[in-house]
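Form predicted on its own, single chain, as structure tokens, below.
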Amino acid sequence: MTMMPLLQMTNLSIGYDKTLVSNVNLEVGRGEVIAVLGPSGLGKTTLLRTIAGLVTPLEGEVILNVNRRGGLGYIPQRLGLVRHTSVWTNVGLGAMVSGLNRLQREEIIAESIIKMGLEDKIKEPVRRLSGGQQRRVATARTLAQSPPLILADEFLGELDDDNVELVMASVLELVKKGSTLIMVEHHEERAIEFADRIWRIVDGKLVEE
């Protein structure tokens, strides 16, 4: 029996006032890491936002075979953190949609914070953290959610090599359990290191390499 794709994009065109990328026909399975490459302004972020349901396709359709609440984890470039609240509270927002009971949520929040090396910052307001630490908070929030599909927009930015390895090791644990990661990545070397598939935006088309 053929397993249903996690994500299907059929005759998809994306953009706002004008088309950025057109005629996308791709499928994504479970347990994959996909990196999206291309210069700024060509539609990488718009692609993630369209998959997430935040932008309406200009043409075609996106079929997600996951529940958008809980089944989809999105780490935007600006992270979407509640800056005046604590690291614990922010990570807890991911656990809230995980379907776990209170005790399980508390356990996975603590575990996710520790994996990101932020256990000494649990009570710290997010606004007091460095940019790199805030990115690890956003990743911990997604780890606590443990969604089947993770969309990450340059979430490794501002991280040194050691923290890139720390973050990716934890995210790849989820991938081994069947989650899929689609990541917009500025550094081509990182994309090649971690991704199973490379998508590149070239002349308004999404090309798989």
Ligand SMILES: Nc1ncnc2c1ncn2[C@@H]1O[C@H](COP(=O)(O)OP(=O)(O)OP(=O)(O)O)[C@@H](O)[C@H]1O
The other form holds:
Amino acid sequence: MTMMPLLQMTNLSIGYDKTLVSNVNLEVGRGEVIAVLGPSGLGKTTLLRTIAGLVTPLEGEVILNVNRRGGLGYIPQRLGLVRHTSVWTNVGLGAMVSGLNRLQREEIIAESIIKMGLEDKIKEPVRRLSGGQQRRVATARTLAQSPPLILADEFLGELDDDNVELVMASVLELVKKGSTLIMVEHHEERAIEFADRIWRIVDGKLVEE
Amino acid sequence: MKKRVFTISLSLILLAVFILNNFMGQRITIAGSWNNLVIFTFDSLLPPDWSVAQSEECGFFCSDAWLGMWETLKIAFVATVFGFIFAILISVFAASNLSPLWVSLIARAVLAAMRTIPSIIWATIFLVAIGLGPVAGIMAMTFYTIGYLGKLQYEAIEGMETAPLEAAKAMGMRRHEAAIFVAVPEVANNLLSQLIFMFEYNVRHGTVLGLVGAGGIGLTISNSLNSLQYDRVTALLIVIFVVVLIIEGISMVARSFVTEEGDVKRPSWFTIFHSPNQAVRIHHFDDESE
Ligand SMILES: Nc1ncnc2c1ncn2[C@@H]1O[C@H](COP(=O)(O)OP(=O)(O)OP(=O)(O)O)[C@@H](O)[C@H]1O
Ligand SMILES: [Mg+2]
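For comparison with the form predicted on its own, would you give the structure of this protein in the form predicted in complex with this ligand?
Shown next: the complete complex, the earlier chain at its head.
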């Protein structure tokens, strides 16, 4: 039996009314870290959203080999947290789709919150957290989900070096267990530091370096 | 850009004046009606007959006015609570960012239909179906509450940020999960202030429903109108006005708890009379001293 790739993009063109990136042919396996680079407004977010099934491809197709429920974790550029509910409830959304039972869910929610150093904010509504703390909540949500494929849109954002360390250590732990991370990053050095593969958007093409 | 806004505004005003002018042309029998109005006001409406607000047994609280008002408050409360529950269920289907297009079109049509039928007609329908009294009023009020509140709610949901719903969808959350755990909590502040507004509205509107026999103080008014005791009507209207003012005050306080940031704690009575800017400064000052 041949191993099916985790993610396969064939003849993929993405965009909205205009094509942003065309003719993408790439495969992704398990346990990889991929960084997507490129100047602002060229379609990095659009690529992630297309992979996540939120935007229909203009041409070609995306084949995902993960469960429809819980198989894919997505940290949007704007994080997508529920601002008026607590840290615990937000992280709980990740556990909700993980297929674990109640006890296991509570365990992994607590564990993820502690890993992100947010244990004293558990009951706090997310809107009262700082930008960096909110980023860690979004990461904890994905940790609690532990999906085979993680799409992260500039999720390191304005984190300082210590927090980048903290967040990446936990995410790379998941990678070690076989998850794949595709991260959009605008810090070239960070991309090179963490990623095995680098994709760059150049002249409407996605180029692997 | 500014010029276009000006042109559009001016055309709308001119159109309104033109239409009004057409109506006026139809009957110019205003002459003499001023006198009638003066006579009606001073002979029939004034002074208010306060006997409606008094009783032998226990004063104001056993009077026709208060018993009617109290019933109106109860009708409005029950109808607002049930209306809210059904409205939120329907509005989740009506919101185009939660439901497929065809589902949302059907849900919107249902809500629009409930709004299209005026509450008086709803009341008449239920009076025919279940007879005179407050239950018919509750049913009628519940129905148009669903229509109104549902529309406000789905518009609030559609106005929310897209990222939380996108994350939920990508993660594979089911539609009802996304609705319950993402969309509704995200717009909870809006829902709460809409709810308070609707209760206020229903209390005021309860008088209209009462006129057709659906219970409450409107029924008391209707009885006085039928027996041409207009001075009693004046007294009843004043009672309603005072109660509406009280509710207005309560809802102002309640709504100051649910600002968009939701962080203004324990507003003091007087801050509700300040502009938002002033209120914010006052609360920040409080925070620092904590
Ligand atoms: N929903 C949308 N409908 C139409 N066009 C869009 C939509 N979202 C983004 N675009 C356009 O698509 C282009 C690419 O947007 P995208 O968000 O993918 O860029 P990006 O590479 O992620 O940029 P950044 O680094 O600034 O986040 C932009 O020109 C943007 O205006
Ligand atoms: Mg982007």
